[in-house]
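In structure tokens, the next block holds one chain alone, the form predicted on its own.
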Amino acid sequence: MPPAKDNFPTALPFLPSKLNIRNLQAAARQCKGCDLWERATQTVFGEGASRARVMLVGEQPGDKEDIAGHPFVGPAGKILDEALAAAGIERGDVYVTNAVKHFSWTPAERGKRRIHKKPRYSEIRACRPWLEAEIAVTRPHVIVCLGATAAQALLGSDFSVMRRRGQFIPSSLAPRVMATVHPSSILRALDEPSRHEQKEAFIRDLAIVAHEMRRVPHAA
């Protein structure tokens, strides 16, 4: 990651001196590396296997995750759990996280509902040190970027998920890196047949990861 410009937001000063998941989770609770912490309920850090074979990276925590303090516990998380099981990926082999650790939202026109707001580039960049630390600690064999925000955060701003989904992309981040859709996009399908078709395509992408994990010994 390039050095931060003067006054450019970054989480780097909040990282602990000793990197492990427990220390990172604790330190991230105090993060004020960008302005998202001001409106979020809490930091939602990554969770899962401390030496993950697979790391799944989404965009940001949603409303349910912001309240619960855990990643992928809402409707999109349910789709993800079902797809992982269908693809044959053990949840114990997986670490789940997001490119941004605080919920970015805007109020609905009526009522108290909070509407998801895509994080800004400055917020994604500010949070990058947390994600890099998670990768360094968990050392995943496969990183799966879920959706365009995660993919562009890790693979470059010109990366297209739709053109390259389900393919292993050369990267120094891990032995295998792939991008696919975010499970929340499946929930936004127009009708049930479309939702089923999109979910099956998502499962097929994850099945490629499962095949790679069967190919590589667990100790690798």
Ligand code: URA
The other form holds:
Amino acid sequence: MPPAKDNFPTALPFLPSKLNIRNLQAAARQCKGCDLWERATQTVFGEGASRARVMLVGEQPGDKEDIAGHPFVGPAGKILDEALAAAGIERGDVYVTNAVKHFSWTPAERGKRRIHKKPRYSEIRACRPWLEAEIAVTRPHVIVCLGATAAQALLGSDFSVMRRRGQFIPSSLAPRVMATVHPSSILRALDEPSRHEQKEAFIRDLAIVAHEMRRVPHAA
Ligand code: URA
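Please supply the corresponding structure for the form predicted together with ligand URA (the preceding block corresponds to the form predicted on its own).
Entire complex below, previous chain first.
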């Protein structure tokens, strides 16, 4: 992703001078680096082990996460938790975050529901300093991009999750970087057999990560 030019939206001025997770979480609450903060309830920053061996990067908080203030606590988070457990990855080893830290949504045509709206390229780019700072602080051994938005934010705009899921991709971001599907894509499966199949494939990708984690010692 090319660096932001001066007049592009960016979170950069909101970053704290001393980088650690607590400072980042506190500073991100004030972020107005792009316009998404105006319609969101709050910033949803990453959470988890501060020296995580694995960082999971989603797209953006959903409706439930926006209200709770924590990443992956809604239906996609439930699938993610189940898949991590099935793959043998402990939550204590994981730092979970999103490419974009505010909920982007549009009102439903009828009713009060807030419908997830894919973040714009400019919003993903504006938010990238937070993600880079999280990577710098947690120094994960493995980064897992969940879905196309995270993969394209970290691996380039032409990256295809469908073609390269489950493979370690050479990257300067971490010793191992992989992309797989977003857990919400499993929720959208057309019927129960395909949902089951897609979830098993997701677990297989995470099992590759679990295998890699067994090869490396715990962070100090
Ligand atoms: N989807 C995401 O990408 N992130 C969340 O935190 C929740 C749903």
